[in-house]
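What follows is one chain in structure tokens, specifically the form predicted on its own.
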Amino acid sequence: MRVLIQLRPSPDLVAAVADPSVSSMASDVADNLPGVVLDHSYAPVAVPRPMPASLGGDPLSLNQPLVFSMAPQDASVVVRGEIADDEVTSRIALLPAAHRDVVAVYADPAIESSLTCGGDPAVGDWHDVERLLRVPDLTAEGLDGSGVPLAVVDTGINAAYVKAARGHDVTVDHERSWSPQSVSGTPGDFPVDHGTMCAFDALIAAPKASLVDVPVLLSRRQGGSTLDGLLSDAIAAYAHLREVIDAQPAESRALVVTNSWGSFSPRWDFPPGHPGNYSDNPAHPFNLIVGSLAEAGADILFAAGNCGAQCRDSRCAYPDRPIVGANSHPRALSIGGIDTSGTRVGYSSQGPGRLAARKPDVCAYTHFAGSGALGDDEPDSGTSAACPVAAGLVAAVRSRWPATVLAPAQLRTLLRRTADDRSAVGYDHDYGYGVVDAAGIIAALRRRAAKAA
């Protein structure tokens, strides 16, 4: 089994491993572990610790405010490893007694992209997404996503094949984008595949935006599928990626994620209730990271996922309750799918979520003919694509509010009060709190200027 061991040495290893200038290993930190295969590749993460932001706060509560500490003497390190199946139980209970440092050991579930049941024809064009999201009175606004750069953590970016779908020139960021170490190749010269449908979607709303190629589902697992890849290798981007917002100027710092994947099912996870989940566990160093990386003023989007009660995607093996893990975390936005004839498409994940139980927040557009990047006729599906449709307008948003002026639990609410309420009852667990609105995010923003005017 694949594992993520988080150790807490002393200070300066700590140190020595968060900083982006030193080299660090695996052994360096975690080397005689008694019954683990260490990853070697895998070079070592630091984690923040959570703590309340007010006395007595639950610094797992992740629904309340925290503050994210990476201060040598209170963030972590993980690693990553193999335990063989037959001694999981017995070698997670000796682990912390063998080594000192061992905190805790947590599952490594495999990731995948959000595909989607096919056979429906597209309902659409994403020149349909352009008009239901009002680009041209967002661009009238000044909100293309000028200046802000917008990660897609899939696959990897085919920018020449967005330019040529789009007719418009494309830009990759190829100083901040990332790869896992096992992954070769030039960020925005990747094969033509979920990601490029994922970035030719972001920028349908924000076609100036910088695209920060982040190709975590090309990593491989041993006997893995060609879109899934691990999730350790997603703490190492969202290590990255906090650099990246880091060493933004306050005036305009901005990050987008959108996140077209997630864990479909339990095999690869402890239980609920284990001390090493993921799915249900806001302590697992995924989610840690995740709330730290918002906390720093990125806004965090991911696919609802495509277990829809109405369509199931064959891999969905949660009996229920299928948003789970970051895909549930409250300082990231849950998206589920519509047509563009406003229609739920069958397949968007309902809630509860596990992190949080409101979930999805939003819904965006999906099962449009786009990018044709998974076939000619194929449609740009799933809340894969509704994701980053979302994300793209959240993009343009951050072209003239940044996040040191409008925070990304700021915009999340926007997201939620203007959305476009589909039930009677207010937020429901299929439409969340409804779908984008653009023209009451723009009106809610111009009253916003007024007022700080």
The other form holds:
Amino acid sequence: MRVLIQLRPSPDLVAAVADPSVSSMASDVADNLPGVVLDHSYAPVAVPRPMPASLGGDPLSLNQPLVFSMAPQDASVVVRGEIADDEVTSRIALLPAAHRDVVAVYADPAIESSLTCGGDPAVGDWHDVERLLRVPDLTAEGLDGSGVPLAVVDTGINAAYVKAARGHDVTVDHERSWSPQSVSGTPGDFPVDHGTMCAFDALIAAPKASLVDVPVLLSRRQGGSTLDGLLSDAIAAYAHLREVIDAQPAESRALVVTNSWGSFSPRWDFPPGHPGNYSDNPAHPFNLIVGSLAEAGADILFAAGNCGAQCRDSRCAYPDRPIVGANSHPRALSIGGIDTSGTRVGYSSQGPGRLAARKPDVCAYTHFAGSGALGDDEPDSGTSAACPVAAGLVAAVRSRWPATVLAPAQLRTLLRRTADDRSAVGYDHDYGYGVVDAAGIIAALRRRAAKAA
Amino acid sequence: MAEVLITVRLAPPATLETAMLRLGLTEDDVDTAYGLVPVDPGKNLYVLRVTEDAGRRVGDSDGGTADGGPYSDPPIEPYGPPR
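Having seen the form predicted on its own, I'd like the form predicted in complex with the partner chain now, please.
Now the full complex is given, and it begins with the chain already shown.
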């Protein structure tokens, strides 16, 4: 968390900071603040002291006529820094005791006025995403998704549409695809919708991956909308995917599972604390099967959701901590969204997560002109697009690095460690560990390969 | 909550029939089309979808014969496009 720290150092230091002809640095006035990473690019600023305009006024009240004193013995100084998100409460409480000059610590919220929101036009197109993901470099390394099954757990894929939109052949693995019993249709031949967008976006980084079509969101529960399913359908789908991965030979074991869906409302769930609850309960059968599939060698990615504070989806009904259930699973990657300018989209859900606090894990690209599956001028949007973009990158890695060589937990760590950090102190609840960085991944894999040789 | 989930541990070969027998459930209680779904093969753990009444009757939170549940079975929806 970025913070502003107000200090009252010696009057001569305050005078120096207030003097525009003197160049002052943050370290001159605020050295050794425990747990604070000072922003040395931010010059300290002198702040006047508000004082009652009349004798006998209340020295603590701001609701009266005031005068402002920049006299060195009155004024204070503000510096900027960052405190790790999981230490904010304790650090803020301890700072005034640990450093006698500290007067107060304030939040320094972002004042961005132009975060991308739902309904905004696309920011860049999918070729920009290709460039940002360094797809030519990945291809040169042999990381193109060849031979890797990539399961799109969604509303079904229309392969002909994806092929026409990409201008390249698309492989659907009919044998490994699976549908709930209530869903009729052929894998790769479902109506163009959300799942087709996800398939298109997954193939940006892994153009040669084999798509495994798993249309659980077409299960059409009674009384539901046309595009939703039940969590029990997802459990059955994951049981099938477990058979898929168990049937693979160990030397080429790989299965990437992308999930751009979740539960928007606590209305259909038992409350947190109830043993049958889903949102906060690692013992719920779906959370168990996610852990079990990851343990068997699958890479599982979930969208963080579109309940970001700046422009949340109107369906979001959790009052706080909207990354719930498996979308916050410790053995899955939770993916936030950024646009192609590198800025978090305002609807991307912020952490902490409910099963694991450090969610989202990383961010990937969304809100770009891509498949057109949601409408002619509709961008591929939501963390729904960011998740398969990241899943494609994971599938690209898996073409040379099967799960028996680089375990899913190691790959998750690799993505977090190489992510392009967007804060000064590592993890934050907006961007997670940062933005997925293909160049960093390639370099890390080269080092790993050299070490193994 | 029209239907809920319960879990049961069964030695192989596990079938829906053996699960229903073990739990004392009838076909009216169970979504037989959903069947018996393995959650973790290594732990012989399976899940069934049952009526809310049956879940309450056999769920382990009420001291029933199931090994877990009743658990919620909430609807799930695509996360895009943001509305």
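Computed from a predicted model, the values in this text were never measured in an experiment. So that the term is clear: the rigid core is the largest set of C-alpha atoms that superpose within 1.5 Å between two forms. Numbering follows the first chain given and starts at 1.
- Core-superposed comparison between the two forms: the Cα of P9 travels 2 Å or more.
- A displacement of 2 angstroms or greater separates the C-alpha positions of V47 between the two forms, with the rigid core held in common.
- Here A247 does not count as shifted, since its C-alpha moves by less than 2 Å between the two forms after the core is aligned.
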